[in-house]
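Single chain ahead, written as structure tokens, the form predicted on its own.
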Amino acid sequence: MNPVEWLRRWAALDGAAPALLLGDRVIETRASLLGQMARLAGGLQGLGVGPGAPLAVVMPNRPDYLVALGAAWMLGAPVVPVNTKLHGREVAYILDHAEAVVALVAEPEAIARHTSGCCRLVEVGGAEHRSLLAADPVAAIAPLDRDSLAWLFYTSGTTGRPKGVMISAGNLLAMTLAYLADVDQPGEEAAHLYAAPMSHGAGLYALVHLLRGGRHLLPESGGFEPAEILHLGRTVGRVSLFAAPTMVRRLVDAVVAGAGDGQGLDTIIYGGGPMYLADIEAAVAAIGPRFVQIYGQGECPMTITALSRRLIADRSHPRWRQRLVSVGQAQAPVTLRIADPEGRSLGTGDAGEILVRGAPVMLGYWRDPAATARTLRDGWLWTGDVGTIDEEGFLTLIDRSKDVIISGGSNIYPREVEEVLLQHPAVAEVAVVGHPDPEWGEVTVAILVPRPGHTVSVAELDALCLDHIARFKRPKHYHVVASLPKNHYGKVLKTDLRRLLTDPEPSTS
């Protein structure tokens, strides 16, 4: 299975056809995109770049990347995609450990002074990336076997060095399948927008729209801009994008503000982080039907869950509302079961670690053998995210088990209290930490970005969490702030919020 055989056949059968644009502007037909592929790992094939000898990438979304992917794989060779927003020294232990034998580089300079020198630093854009995109091309597809080594993705590394986690070939088949059976159909008239990083699972979305033909669709700015994503819905048609909650919530700020009304944006998948009920309630209500949601992990790429767009806007079932905040159901390839650190499955509605087994689970960490024994115990991935199952199969969510606060014995999941906290008025965001304390252990703390223009009243919020949650869960300090620190995919960074909370008697607001 190789992806690049997908846009093969499709280029045989209509060469032509639209495969690639940068914003509405068609840049790559189906036969010129393999043609770019094939050149790519003709120049990277001279450079040692072939089964086992990894390509690193290390750029923000832009044509080139897809191409990078392409040829890579054409090689069989497998990816390492590189978040652009590391410091130097940790793209360089990336690529030193990943053992790479080119990295394609939007900044070498950044990473240049902290390498071992093992890997070759080619600057997107520059002479020798032209040169190499010049090169007399491959003759064949290389095969990709269902353990062959296909993506080498980083980890963030919250609790030190970051793991490699080794997504074979088959995996990705895997996932790419799952995808059609459980989350969307998307059919050669279907455009694929990047507005996620493409070094992350947006980026893997691109296998689905390979296989079935479909376009792909990177924004003129690079990035996440909610103006530019509703023009790009009424002047492409039929676009579907990723988004992690963070960049649904500035989509429907965006509609609500008069800048269109979603219109030629058929799918809109999130993920990647909690999705609270209000804001997919306030989704739904501005925007329609068009959303997906999904739960994965590296380690099980974009693949473990799925609550499907019928149930999102589903208002009729008595517990409509339960499903919402859920993350939906098992896709098709995988089995869910909940434990106890024993590894004993758990009954329903119990909390527990949650395990999954099945096709897209990865082979393992690259060069750590005891990382991936206690990640991969008897065929199940640990997961280390807690969550209950119902009766109905839908899995719940209710946090990181590092983020589970043990305050005099018990236990509190920061997002419920969150899930409280954001229905007061003026909260527009919220992050619930533990905090180190002399009598309890742990308290809770939670730090609140306030709407524009409104003022956080602490009465207020205690008022509230003690209407709708035990007493010895309400936070014990809050911190109001201007903004929530964030990585680049619009996920809460919970261990720099804790590093923040020094004082020991942090103040209120």
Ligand code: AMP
The other form holds:
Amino acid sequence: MNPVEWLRRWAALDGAAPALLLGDRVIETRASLLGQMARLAGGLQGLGVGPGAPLAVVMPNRPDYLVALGAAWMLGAPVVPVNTKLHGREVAYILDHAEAVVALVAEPEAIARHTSGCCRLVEVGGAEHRSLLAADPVAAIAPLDRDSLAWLFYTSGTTGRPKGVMISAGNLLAMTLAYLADVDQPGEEAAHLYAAPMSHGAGLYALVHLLRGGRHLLPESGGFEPAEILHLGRTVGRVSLFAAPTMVRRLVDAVVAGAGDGQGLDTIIYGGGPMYLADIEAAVAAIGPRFVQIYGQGECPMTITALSRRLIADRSHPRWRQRLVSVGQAQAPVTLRIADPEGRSLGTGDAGEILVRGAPVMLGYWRDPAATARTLRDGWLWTGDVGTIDEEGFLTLIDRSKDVIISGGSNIYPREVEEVLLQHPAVAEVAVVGHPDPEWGEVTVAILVPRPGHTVSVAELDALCLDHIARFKRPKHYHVVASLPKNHYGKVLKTDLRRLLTDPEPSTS
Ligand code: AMP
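Return one more block: the form predicted together with the ligand, after the form predicted on its own shown previously.
To see the whole picture, the full complex is given below, headed by that same chain.
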């Protein structure tokens, strides 16, 4: 298989159909997009990119991203997608570690001084990039076999060095088919909007739309601007997008503020971090049955569980709320189980680490056999997430195992405390972390962002917790901040928060 082969088939049927849009302007048809990929592939081949010789892509979301992905895969080469928000030194580490041959880079100066020089840095939009795009096109599309390395994705690495997750062409095919089975069934008329960074799972959703002959839509802002997304829904129509929960929240706030009604946004897939019950309820109330949830991780991209549009919207079901706080059921190609630290399966409703096996699970970590052996054991991927499975097979994530707070010997799952605090009208955002304590080992600390114009009352929050959760779980300290530290993908950086708490002068207590 090769995703570019899919595009070629659609181009053979109707080459003039729109394929790539920048804002509401069509900038490439199927035939011209294929032509661009083939020319760039010709240029990159001349620089040594090919099977086992990766192309790194270090650029924000823009049309060139899709062309670069297609060009690499046409050559049978792996892509190394790199988060543009990383420091030049971190990018250089990834380029060297991945043994990338060429990197298409938006800002080469920041990286050049840190690399070993083995990887050729080509500035996006610069003279060399333009000449590569004008090269003689490759004549044929290379096959990507099931176990060929296609996507070498570096984990965010909050502890230690980032690890290179090896995703094969077979993993990507399983992910793509599972999307059509369990997430959504877009057709030729669909437009997939890249609002979340393409260097992450959002970029991989390109495969679904290459397979289905749909349109690829890049917002002109290159990022997530709620007003722009609502506008593109109206003007382009049949839009689907992947959004982190924080993005969904911003979109819904924009709708509530009168910026639009979600018209033309067919499907909003959310995941990548916890979606709180209050937020998804507000989202469905504001723009209706457009949401599908997925749970995945770099090591099993976008494809562990899904919670369908129908189940999210079915308010009449007696277990609707329970389902809404879950991440849904296993996607078609995977099997799930919950295990204790020794790998023994736990029963229905018991909390333990989530283990996954199946066709989308990574090959391993690049040049890191020790980490691979820790994470892939007896054919199971140890996700590092803690959860429970109910009798209907719905998985509820409780937390990352490393975020669990152990206080006086009892486990406290921050998410449970966060869900309670978010019920308070003055709380806009919250993160709960553990803080070392001489008496209890760790105590619970809540870091809050108040809603504009509100002040939070610690007494009220404490009363709310006493009403909903066991005494020992309630925060011993509260800190009020203007915003929570988040990574480029909108995830709250709990490691940074824990570090911040060791600062002797926190803002409030
Ligand atoms: P990454 O590998 O950076 O994509 O991060 C994957 C992690 O994000 C997972 O292991 C989960 O901890 C979290 N995550 C992904 N999807 C969801 C979801 N739907 N709900 C809650 N957490 C999620």
